[in-house]
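First, one chain by itself: the form predicted alone, in structure tokens.
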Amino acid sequence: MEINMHKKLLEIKNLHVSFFTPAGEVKAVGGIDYDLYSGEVMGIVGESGSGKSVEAYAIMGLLQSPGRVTGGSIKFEGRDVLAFTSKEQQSFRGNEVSMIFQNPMTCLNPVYTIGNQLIEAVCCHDVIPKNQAEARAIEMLTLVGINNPEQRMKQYPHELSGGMRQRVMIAMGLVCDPKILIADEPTTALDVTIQAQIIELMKEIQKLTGMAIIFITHNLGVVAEICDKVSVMYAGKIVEQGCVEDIFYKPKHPYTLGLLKSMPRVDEEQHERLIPIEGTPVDMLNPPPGCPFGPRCGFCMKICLRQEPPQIEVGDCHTAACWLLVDDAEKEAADAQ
């Protein structure tokens, strides 16, 4: 399959999105970009509550209230995602973006067989008899690796172990042969054979249909082994950016580094000890005014808690927000003034 890596499927402008509760608003995701291209891999990384979840939710239209888009534009092949109608928004989901669930224990309906909720996935989408649609839903977990896909087909959520219902997520999720896949946290919950399994099912599918892939994952050995480009985010924004090697051996944001070295290596000489990242998240109710990430920042300066950083460019398609990359920074920030 011939597959044009230069078409922009999606493209995402200064987002943001917030959850307006008793306590006050939670802006969960604070003005994030980033663009999406045919063939490729976007690993999404940052710990939990940095909005990496949130920003997919938007982008797929399940956003549960008080949350909603307060800014910004999501665009798929030029088309305005936030304006679909209602019906418009039930075709995207599914034949354009599909999206695979952390757990799947709670996304399966555990009173309806595998069977009948893979058949109703591409029923709520092409109008064909139900033969043949029987016939994908068998094609499909053919293809991600269930054995006798006819008697699964017959059996319960619970009948099944956590790798066989995640690939029945991941089948479920590629039954329409969706554009863009976003697979949030696929991994999470099983243990680490099953993971390598599931990583390397999931290479072999994009590279096969050529379809896009936004991988969400607090799991940096992860995001190594299946993704091309990486967005850090923390506190609802996207703080480096850039292609794995840049992220992996170029990092130039705090917290990235942070996050690598918190990370355990099998190619250390010596046995070292994990160097977690001191401090707490922040308060999305009450966020910093300058820099999110300043508070637990080992390299903080006064304009980190005063000012917020701007996206510098460090390298081909790496940027990262940080004063530690601006050239006088002080001055820059008393001139913006």
Second form
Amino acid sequence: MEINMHKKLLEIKNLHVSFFTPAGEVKAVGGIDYDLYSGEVMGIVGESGSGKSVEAYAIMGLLQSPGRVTGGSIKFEGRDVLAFTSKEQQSFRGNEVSMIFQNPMTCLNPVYTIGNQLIEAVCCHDVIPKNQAEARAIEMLTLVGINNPEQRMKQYPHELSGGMRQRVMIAMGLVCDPKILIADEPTTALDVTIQAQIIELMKEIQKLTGMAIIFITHNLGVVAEICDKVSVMYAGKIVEQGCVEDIFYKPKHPYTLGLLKSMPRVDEEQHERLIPIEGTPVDMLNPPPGCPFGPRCGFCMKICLRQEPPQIEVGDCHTAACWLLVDDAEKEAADAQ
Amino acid sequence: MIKFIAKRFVQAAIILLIITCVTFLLMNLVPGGPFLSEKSPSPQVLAAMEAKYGLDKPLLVQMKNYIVDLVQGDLGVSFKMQKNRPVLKIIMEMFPVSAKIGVIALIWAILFGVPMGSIAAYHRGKWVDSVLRVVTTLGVSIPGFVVATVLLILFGTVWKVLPTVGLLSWKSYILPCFSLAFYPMCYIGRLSRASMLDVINQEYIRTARAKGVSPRSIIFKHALRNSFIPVLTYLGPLTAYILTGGFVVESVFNIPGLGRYFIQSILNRDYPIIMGTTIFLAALLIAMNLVVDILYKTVDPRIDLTKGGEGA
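Starting from the form predicted alone above, please write out the structure of the form predicted together with its partner chain.
Below is the whole assembly, all chains and molecules, this chain first.
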């Protein structure tokens, strides 16, 4: 595992995704870059509508009309994901990269048994006899901590609890041994005790299989728990990116700072008031010029409302897009353009 | 399951009894009688006839007698149309003719209707969808006698490719079956389209795509079965109606089926035949609804028949 620890799996460059609605173009993702290496767990945090799920759908090719990728590139092990034919895409999905979703209650087909859906996931990609696929499915169910898996295979989704269904979803994601698992808010729809179990399970599985995980969430606690790297998204852009310690202890972007301040902490000596981020999220149909966070930012300067800030390297693998990090001379030069 | 079916049988018996009573009373409420026409027989003959068939007794006694006979499986004899032949025999003779056309039409309607709807939903907003939408809208809005007559004129008299009356060869089945199937086919098409559109936006379809399932398998395996439930609901009563024959189609193509006979019996005031055909249709409807309810369970495992198993 150590050997391929630093193999680059996914390379996303300047990705743009837009939804062409009757009211106009909504730039849901406006130019994001990141790399994902094998064995890495990357968290993508951001509020609702910040484009974090859309970006994941773009990787999976699951964007549906009127959404489409309008620019940039997604490379998986050097192959251009966006140029895949539908055949290639089918074999890519589930096999190389698999995805689990937010609501396990509605993500499993209600009219087929768990076993049927798991075996289908295997048989989509490998031509193997049904009993082998079944054995594989049972093995996965055992791995995700489902007791009596032979029995569960014959059950329908409505006969299982939410936590169990999410475990089944995870098993389904793992059944083809993918290199990347994209988890789109996998714990949001579950109650808190089950959330903790699912996070624990994902950590264990990650250690066991060594696969990379993209963990999309709006829960910073979950990020601290499981991730190595974090990207903070706001209005379709990555505003800050770095390893988990950087983000939690040395946040550079005012938005990240705001997020951290609005999160309750149990380790604080005195119970401080939570500080909300003022204002409302950006109207994605008419995004403001300059920094998207500008209008809500406590440190907003003139330039912030005119020019979009560049990504500034503030540490080893730690970048943030904020004019506060740029020295005055450069700011003036940029502003003069 | 057995308990459920038993319960439904009891319900069915009660419903049939109510239908029998209501029909019997309504039928007798209409002024006139079976033996009155332009050339009415003499009062003596009339009285003798009424006495023979028990029509001289008070209405409630007549009804009681009818129900007692009905429970024993005796539907009485025809008064006029096929004088003194048992109604049950007449129905058993006519039903197969209607049912044969009905079954073909039904299969036709499902076999074309469901894929039409699915294809339209899959290509939503494209030209295929628009064409199918025009066809299905026409299908549900043009009255059956227009469809039947236009087809008859075009294929029967203008191009002379298909026979116009009777059921002599396999060719003569084409026009009546198509005429009978056209409306339900279009209706099923519209139902399937709406329900398919709803289903393909469900999250489990996205899961299936994320697993790498082929588009074909997504539509035919994951979506179709879920979208079939509304269609199944419609199929219950449709089957009963289509099997007992379309009055219009049987009249236009001159087919000796039950549908046409039912209407004629009303015009002729042939009481036992009106009662017999009504009860037969009602029983068939109830049976089909029961079959549909049982099929629900097969299509959708979430449906629990033992809880609140009403219907019919």
